[in-house]
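A lone chain, given as structure tokens: the form predicted on its own.
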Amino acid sequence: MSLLSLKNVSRHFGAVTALSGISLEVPQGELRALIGPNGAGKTTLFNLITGFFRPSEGEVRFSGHSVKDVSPEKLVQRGIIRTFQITEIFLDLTVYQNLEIAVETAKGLNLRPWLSRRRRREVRDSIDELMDTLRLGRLSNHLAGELAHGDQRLVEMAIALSHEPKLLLLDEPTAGMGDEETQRMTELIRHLHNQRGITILFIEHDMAIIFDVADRITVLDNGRLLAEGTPAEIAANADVQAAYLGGVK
């Protein structure tokens, strides 16, 4: 059984069809890339998976259950975690404070007026683990708004991981990064997939990254599924070359 399944999913905005008849299966543990020209429907598809939009037709299922009428907050609790094109962190708080809020929220402790010593230790241990995984320890006391863009993206990734995702959706994780920052993010994605076994679906425009790390690639064009396959199969696909790869800069 696939972890994520879409069956003939369409999404209309008035007379505009953003997605049409999309069927997609993502098995547990896969690292899947989603590519396509601007306006192909990639972010709309993410919005459907994460509950921000409802399908006009078709069905989205996660872990065998329909997500129809399930709120984004409930889907987070079920294990669907997402990052966005624009970094979503608290810029006026330190890195540690950002992670503290995230961990307490993930553990359902954020509304408690006080925490026991044991709970506080659990929160601290979780923060330390995230700091270690993302190599953020040196930045613990820095304001998030003062960090370089790449480090802000790592903080956002740490916040996402605090919820222990079963399915992690990354929307252009390396956008705006330099070569060194891109390499760090790529290595992190590999680590989360290979060492932690997290199922990852990511949108990316850097073809070098996609063909280097993805198990399989799904290609959208004008809201429709154009092709799907291994990196080698996609690279050799004439339709993909014509619609996307041949024109990418």
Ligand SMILES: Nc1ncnc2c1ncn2[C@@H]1O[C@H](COP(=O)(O)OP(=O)(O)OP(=O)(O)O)[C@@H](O)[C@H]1O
Second form
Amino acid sequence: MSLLSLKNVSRHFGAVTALSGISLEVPQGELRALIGPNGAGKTTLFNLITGFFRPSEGEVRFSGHSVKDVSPEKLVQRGIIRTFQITEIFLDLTVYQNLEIAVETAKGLNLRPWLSRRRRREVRDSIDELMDTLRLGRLSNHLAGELAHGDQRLVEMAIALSHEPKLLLLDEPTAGMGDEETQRMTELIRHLHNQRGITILFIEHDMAIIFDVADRITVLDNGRLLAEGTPAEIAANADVQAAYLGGVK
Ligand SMILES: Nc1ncnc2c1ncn2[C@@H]1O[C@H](COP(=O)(O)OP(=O)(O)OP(=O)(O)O)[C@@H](O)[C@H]1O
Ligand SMILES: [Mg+2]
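Starting from the form predicted on its own above, please write out the structure of the form predicted together with this ligand.
Once more the chain from above appears, this time first in line as the rest of the complex follows.
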């Protein structure tokens, strides 16, 4: 059974058809890239999977269950976690405070008026582990708003991981990053896939990264599914070449 399954999904915004007749299966443990020219419908697809928007037609299933009528918050609890095309973190809080809120929320502790010593230690251990994985320890007391863009994205990634994703959706995780930051993020994605077995669907424009890490690639163009296959198959696909070359004027 696929972890994520879309059947004939469409989404209209007034007269605009952002997605049309998309069927897609992402098996457990796969690292899938989602690519396509600007406006192809990639972010809209994420919005449908995470319950931010509802499909106009068709169905999204996660772990065999329809996500219809399930709130975005409930889907987070079920393990569908996303990061955004524009980084979303608390800029006027420190890195540590950002992670503290995330961990307490993920553990359902954020509304408690006080935490027992054991709970506090649990929260602190989780934060330390996230800091280690993301190598953010040195920035613990820095304000998130003062970090380099790449480090902000790592904080966002740490927040996503605090929710223990089963399906991680990354919207252009390396956008606006320098070479070194891009390499770090790429290594991290590979680590989450290989070492932790997290199923990942990521939107990316950088072909070198996609061909380096993706198991399979899905190509959207103008709201339609243009092609799907291994990196080698996609590289050789004439329709994909036409869509991309057609976009360069
Ligand atoms: N909330 C909305 N209201 C109206 N139109 C929308 C909305 N969200 C997306 N669209 C439209 O749907 C289409 C697909 O947009 P989407 O943001 O999904 O593309 P994308 O593939 O993520 O593009 P990019 O690579 O630029 O991020 C576009 O024509 C966009 O204008
Ligand atoms: Mg987008």
